[in-house]
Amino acid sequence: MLRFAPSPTGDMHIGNLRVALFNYILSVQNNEPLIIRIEDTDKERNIEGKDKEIIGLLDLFGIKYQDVIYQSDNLKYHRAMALQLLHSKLAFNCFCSPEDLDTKRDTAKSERKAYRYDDACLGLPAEETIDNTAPFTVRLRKPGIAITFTDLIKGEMSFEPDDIDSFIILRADKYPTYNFACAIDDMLADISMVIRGEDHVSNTPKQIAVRAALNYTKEIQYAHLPVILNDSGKKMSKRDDASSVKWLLEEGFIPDAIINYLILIGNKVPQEIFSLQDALKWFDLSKISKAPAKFDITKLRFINREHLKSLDDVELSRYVGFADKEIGQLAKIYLEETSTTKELREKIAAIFAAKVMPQEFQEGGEKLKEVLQAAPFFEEYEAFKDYAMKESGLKGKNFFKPFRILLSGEEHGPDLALTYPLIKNYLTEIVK
């Protein structure tokens, strides 16, 4: 069993989508189910409706899964297992106030030391913990030995007990912390492999420590994906527009191209342009680079253009608001100067919009418009052009500038001899 575990606290970013894609691919290759676990126990940060938005995006990108579960539904198990750890003396109640802990952190910082909890409450007598009415958290006792695991991308990794610390598993409100809930949920779902971002590397030994304390012996494989960097070479964040999957879609990048790009970056692949179905056949997790991958919007634009070119004409026309083969063919001509559906829509919309004629061509443009609106139907472009030139009496740029604007909405663009056969049936809607 594999899982993709997003939090409903914000828009899905490309790092999340990449994790979801790789989990899906491995679930298919290993013939194991994939579940979606909405990690919603951080009540203050949850945003209403984000869970449904995440599921909708997974569906849009063709990521198939067996079930959707909510972490909050497992709350009773989180609390029960925390109680079990308390009874077995592998966890303890901590009455240290947030203020006291902040003071200790500040002291460690001033001494230029890494802060570690000092186990101040570990040895409290039983009567003090029973009679104490102060708010308390529950901490897992730090392990007695180093925790080692083999990452499928990064190789062998080892963490000393002090790196893991006696960390909190239940907050004062008795809701689980991320690492505790995650470890329990992976146990309950019988997860066999966890693929996630490398920002979770330090969480892995803590989750292993939780399961070890509960005598859970099944080994879970881990793969931590390198971060994706922005143009400045820094980790992509919410401040980077391109980090948002929603933004990319709104800008006119189609799902197939985004999938192609996210599988391509930082990976050894047999071909540059491919579909998700192609990747299912040859994707190899071991070929993912250990180094961060840099996000290149120019490369994504190229890949997007290639995927748009490969679309059926009618399907492409739907992206620009039609369901017409000729409009799809017209859009493909405009792909020579555009690379997203948003740009294509703007080009096609300009053809059908009311035309704005530059001042120097207004008089001739109005005359030419009248000629074109009354013109008979011409099958061939040259015959149509010759008719318009003769009837308007215009020549040179005084003819061709307004002629192009009336037929395309722009002063520059593709050869009208190429576009005319595809718009000739729409001329009464175009010339206005």
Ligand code: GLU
Contents of the next structure:
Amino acid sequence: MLRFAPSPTGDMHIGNLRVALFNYILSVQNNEPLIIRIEDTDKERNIEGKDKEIIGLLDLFGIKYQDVIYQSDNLKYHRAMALQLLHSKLAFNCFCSPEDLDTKRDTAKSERKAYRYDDACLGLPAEETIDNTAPFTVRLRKPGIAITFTDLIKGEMSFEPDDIDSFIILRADKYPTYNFACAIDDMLADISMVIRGEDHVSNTPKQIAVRAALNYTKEIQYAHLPVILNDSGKKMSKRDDASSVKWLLEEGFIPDAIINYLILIGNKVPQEIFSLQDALKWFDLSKISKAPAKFDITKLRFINREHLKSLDDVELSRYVGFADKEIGQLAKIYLEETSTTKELREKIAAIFAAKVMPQEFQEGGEKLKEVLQAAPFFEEYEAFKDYAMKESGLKGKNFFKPFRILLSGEEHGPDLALTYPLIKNYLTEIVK
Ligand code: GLU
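The structure above corresponds to the form predicted alone; please provide the structure of the form predicted together with the ligand.
Complete assembly follows, chain above in first position.
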């Protein structure tokens, strides 16, 4: 079983989508189900409706899963397991106040040492704590030996007990911390492989430590994906518009192209343009580079254009608000100068919009408009153009500029001889 475990705390980031995609691909390749686990235990940070939004995006991107579960539904198990760890003395109650802990943290900082919990409450005799009404957390006793695992991308990883620390598993409100809930949930769902972002690497030994303390022996394979960097070489964050999947879709990047791009970066692939179905056949997780991947919107634009080019005409026309073969063909001509459906939509909309003539062509343009509106139907572009030229009496630039604007809404653009066959049936809606 594999899982994609988003937190419903914000817009879906391209890094999350990449994680979801890789989990999906591996679930297909390994012939194991994929579940979606909404990690909603951090109540303060949850945003209403984000879970549904994330699931909607997974559906849009064709990521298939067996089930959606909510981490909060496992709360009773989180608490039961914490109790079990307390009984086996592998966890302990900690009465240190947040203020005391802050003071210790500040001291460590001033001594330029990494802060570690000092196990002050480890081994407190029960009779000393039984009447204590102060709020308390529950901590997992730090392991006695280093924890090692082999990451499928990063290789051998080893963490000393001090790196793991006697960390909190239940907060004072008796809700689990992320590491504890995650470790238990992966165990309960019989997860075999965890693919997630590199930012979780230091969490992994903690999660392994939780399961080891519970005597869970199944080994989970881990793959931590390198981060995606922006233009200035920094980790892509909310401040980078392109980091939001929603933004990319609004800008007119289509799901197939975004998928192609996210599989391509930081990877060795047999071809540059491919579908998710293709990638299922050859994707190899071990070929993912250890180095961070760099986000390059120019490349994404190129890939988007290639995917748009390969769409069926009617399908392409749907992206620009029609369901029409000829408009699809027209849009394909405009793909020479555009890369996104948003840009395409603007071009097609301009063709059908009321035209604005520059001052110098206003008089001629008005006359030409009347000529075109009254013109009979012409099958051929040349005949149509000759007729318009003759009837309007306009010549050279004074003819061609307003002629182009009336037929396309723009002063520059593709050869009208190419677009005319596709717009000739709509002239009454176009020339206005
Ligand atoms: N909820 C975590 C996140 O969104 C993912 C944790 C995990 O995959 O283990 O970053």
